[in-house]
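In the form predicted alone, a lone chain appears below as C-alpha cells.
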Amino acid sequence: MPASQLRVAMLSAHSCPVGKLGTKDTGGMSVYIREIACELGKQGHLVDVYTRVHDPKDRQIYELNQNARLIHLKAGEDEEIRKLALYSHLPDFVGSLEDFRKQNALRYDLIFSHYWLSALAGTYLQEWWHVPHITMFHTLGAVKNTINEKVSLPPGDAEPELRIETERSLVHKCHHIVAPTEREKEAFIRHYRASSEKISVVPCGVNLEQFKVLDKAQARRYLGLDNDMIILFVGRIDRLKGIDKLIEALSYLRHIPRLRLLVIGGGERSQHEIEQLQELAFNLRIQDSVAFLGLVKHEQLPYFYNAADACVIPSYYESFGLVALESLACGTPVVATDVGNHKSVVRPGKTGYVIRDNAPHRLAQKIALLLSRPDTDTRSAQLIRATVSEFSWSNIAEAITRDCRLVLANHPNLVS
C-alpha cells in the first residue's frame, strides 16, 4: 500500500447514499457524501462508507468507484425507519461495524463520520481503534431550532433536545469538524462552544461531468417540455425549504405570460406537505401554473436545470447550499437567499441574486428580472457555469485530504 494512502471508514448510519433523492432524509448530504468518496477513492485513497439496511433487497456490498464501496449493516429491521428512530439502535450499527471490520481484517487510518447520529456512532469506534474521528454535521439541531422560533414554525419541527445535548457533547469528542461556510463554523462557537482551532471550512462540491451546459431547446424537447417559462425547485418537501413562500412569489407574477413552477423533491412521507402546497396554490388561484414532479433520478436533473428559466432556492436554512452549485454548473441563473454559501457562489446581476429573506414579493422581484433578460444562450451559459468551476469534487477532496494529513499529525498517539 502507498505510503502516502489514506483508509478511511465513512459512517452514514441513517441516510443512504444511493437511496432516493428529495426525500425527506435523503438530500444534499447524501450526494456529498456519495462523491466525496468517489473523488476520494479516484484520488488513490481507500474509502468505506457504511450506512444502514433501508431495504431488504439492499446488497451487503456495492462498488461505487475506483478504491470505494457502500457497505449495508444490519441496524434494526431491514425497512426505512425515522431519523431519531434509529438511535436506539446505533449500538446495532456499531457492533455490525466491527463484525465486519474484523471479519474482514480491516484496518483504517480514520473516521469520517456525517450527521450527529453517525457521529455518535464513531466516538466508539474512535475509542475502540485509537484513530482519529473528523466529523461533518451538515446541519446544526441548535440552528434548526432558532430559525423555527424566528418563522413560527409548529412545534412539530423542532429539533429534540437528544440531539441539540449530543451534538454539544459530540463537539467536543470527535477530533476534527468540517464545517461548509464560515457562517456554519461560527454557529459551531456560538451554540456548542466547539474550539475555533478543530473547525476547518470545506466547501461542497458539484460533479462539473455530469451538470453541464446543454441546448435549452433538447432538453426541453427530452423532458416533454413547452415553451413555458419555467422557475425550478429542487430540494425535499420541507417548512425550512420554504416552497409556500415560493409558490405566493408566483402569485405576484400573474402578469408573465406561460410562467409555470416545477417543484422537484418529494416521496410517500412528503404527501401530507404536498397536499398542503397544492391546497395553497388553489387558494391563490395558481394551481395550473405549479407542478409537483416528485422524484427524479439524479441523473435527469441537469435536463430540469438547463430547461428552466431560473432556478429559486427560497430557504429559511441551508448549511450549504448544493442546488445552486448544481443550477449554476448547467449555466441556469439562481434567485436565492442569504443562506448557506449563496452569497459567495452566486454573482449578483451576473448569475442570479441573493435575498435577505424569502418575502414573497422579494422573491417575485428577483424572478422577474431574471426572467426580463435576454434568453441565455449557450455562450452566456458557459460564462455562468465557469464562476463553480472551483468548486470541482476533485478541489474538495483536496482539501479534505489536507485536513485528514493534518488531523493524523498532530494525533500520532491515536495511531495503532
Ligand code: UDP
Given for the second form:
Amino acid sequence: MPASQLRVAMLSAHSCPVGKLGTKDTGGMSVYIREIACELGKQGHLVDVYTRVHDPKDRQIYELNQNARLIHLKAGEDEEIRKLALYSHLPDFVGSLEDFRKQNALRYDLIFSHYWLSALAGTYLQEWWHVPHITMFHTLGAVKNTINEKVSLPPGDAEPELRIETERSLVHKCHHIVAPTEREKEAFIRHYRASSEKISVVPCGVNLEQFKVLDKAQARRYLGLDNDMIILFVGRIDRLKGIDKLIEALSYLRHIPRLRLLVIGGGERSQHEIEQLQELAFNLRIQDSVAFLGLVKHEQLPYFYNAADACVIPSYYESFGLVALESLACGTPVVATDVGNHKSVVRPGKTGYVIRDNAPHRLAQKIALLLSRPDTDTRSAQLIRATVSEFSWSNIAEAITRDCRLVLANHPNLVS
Ligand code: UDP
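Please move on to the form predicted together with the ligand, as the form predicted alone is already shown.
Below is the entire complex, every chain and molecule, led by the chain shown above.
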C-alpha cells in the first residue's frame, strides 16, 4: 500500500448511494457519497461505502469505480424502512460490518460517516478500530425543526428529540465534522455547542463532465418540448423545498405567454404531496402550466437543465443544495432562496438571483427578470458555467483528503 493512500470506511446506513434520486429519502447526500467515493478512488485511495440491504435483489458488493466499492450489509429485513426505524437496527448494521471486515481482513485508516444515524454507528467502530471518525450530517435536526415551525408541519412530522439529542452528543464524540457551508458550521456551534476548531467547511461539488452546456434547441427536441418558456424545479418533493410557493409565484406570471413549470422528483411515497400541489395549481387555475414529471435519472437531467430558461430553488432549507450547481454547470441561471450555498454560487444579475425568502411575489419578480434576458445563447451559457468550474468533485475530494490527513496527524495516538 503506498504511504499516501488512505483506506476509508464510508458509512451511509440509511440511504443507498445508488438509490433512486429524487425520492423521499434519497437526494443530495446520495450523490455526494457516490461522487466523493469514486473521486477518492480515482485519486488512488481505497474506499468502501457501507449501506444497509434494502432490497433482497441487492448484490452484496458493487464496484463503484476503481478502488471504490459499495457493500450492502444485513440489518433488519431486506426492504425499505423509514429512517427512524433504522435506529433500532444500527447494532445489527455495525455487527454485520465488523463481521465483513474481519472475514475480508480489511483495515481502515479512518471512518467517514454521513447523516446522524451513520455517525452513531461510526462511534462504535471508532472505539473498536482506534481510528479517527470524520462525519458530515448533511442536515441538522435542530435547524430543520426551527424551519418546520415556519411551514407549520404537523407535530408528528417534526424531527424527534432522539435525533436532536443524538446529534448533540455526536458533535463531541466524533473527531472531526465537515460542514458544507459557513452557515452550517455556525449552526453546529449555535445549536449543539460544537467546538469551532473541530469543523472545517468544504463545499459539495458537481460532476462537470456530466452537467455541461448543450445546444438548447437540441435538448428541447430530445425531450419533446416545444418553444414554451420553461421554468424547472428539481428535487425531492418535500415541504421544505417550498414547491407550493413556486406554484403560487407562477400565478403572478400569467401574462407571460406559453410559460410552463416542470417539476422533477417524486416517487411512490410522494404521491400525496404531489396531489396537494396539483390541487393548488388547479385552484389557482394554472394547472395546464404545471407538469409533474416524476423521477428523472441523474444522467438525463442535463437535458432538462439545458432545455430550461430558469431553474428555481424556492427551499426553506438546504444544507448545501446541489441543484443550483448542476443548473449553473449547464449554463442555466437560477433563482434561489438565501439558504445553503446559494449566496456563494449564484452571482446576482449575472447567473441568477438569490432572494431572502420564497415569498411568491419575490420569486415571480426575479423569474420574470431572468426570462426577459436577451442573451441566452451557448456563449452566455458557457460564461455561466465558468463561474462554477472550481466545484469539480476532484477539487472537493482533494479538500476532503487534506482534512483526513490533518485529522490523522492530530490524533497520532489512534493507530490503525
Ligand atoms: N435528483 C435526480 N432526479 C430527480 C430529482 C432529483 O437525480 O428526479 C437529484 C438532483 O439532481 C440532485 C439531488 O437529487 O443531485 C438533490 O440534491 P439537493 O442537494 O439539491 O437536495 P437534497 O436532496 O439534498 O435536499
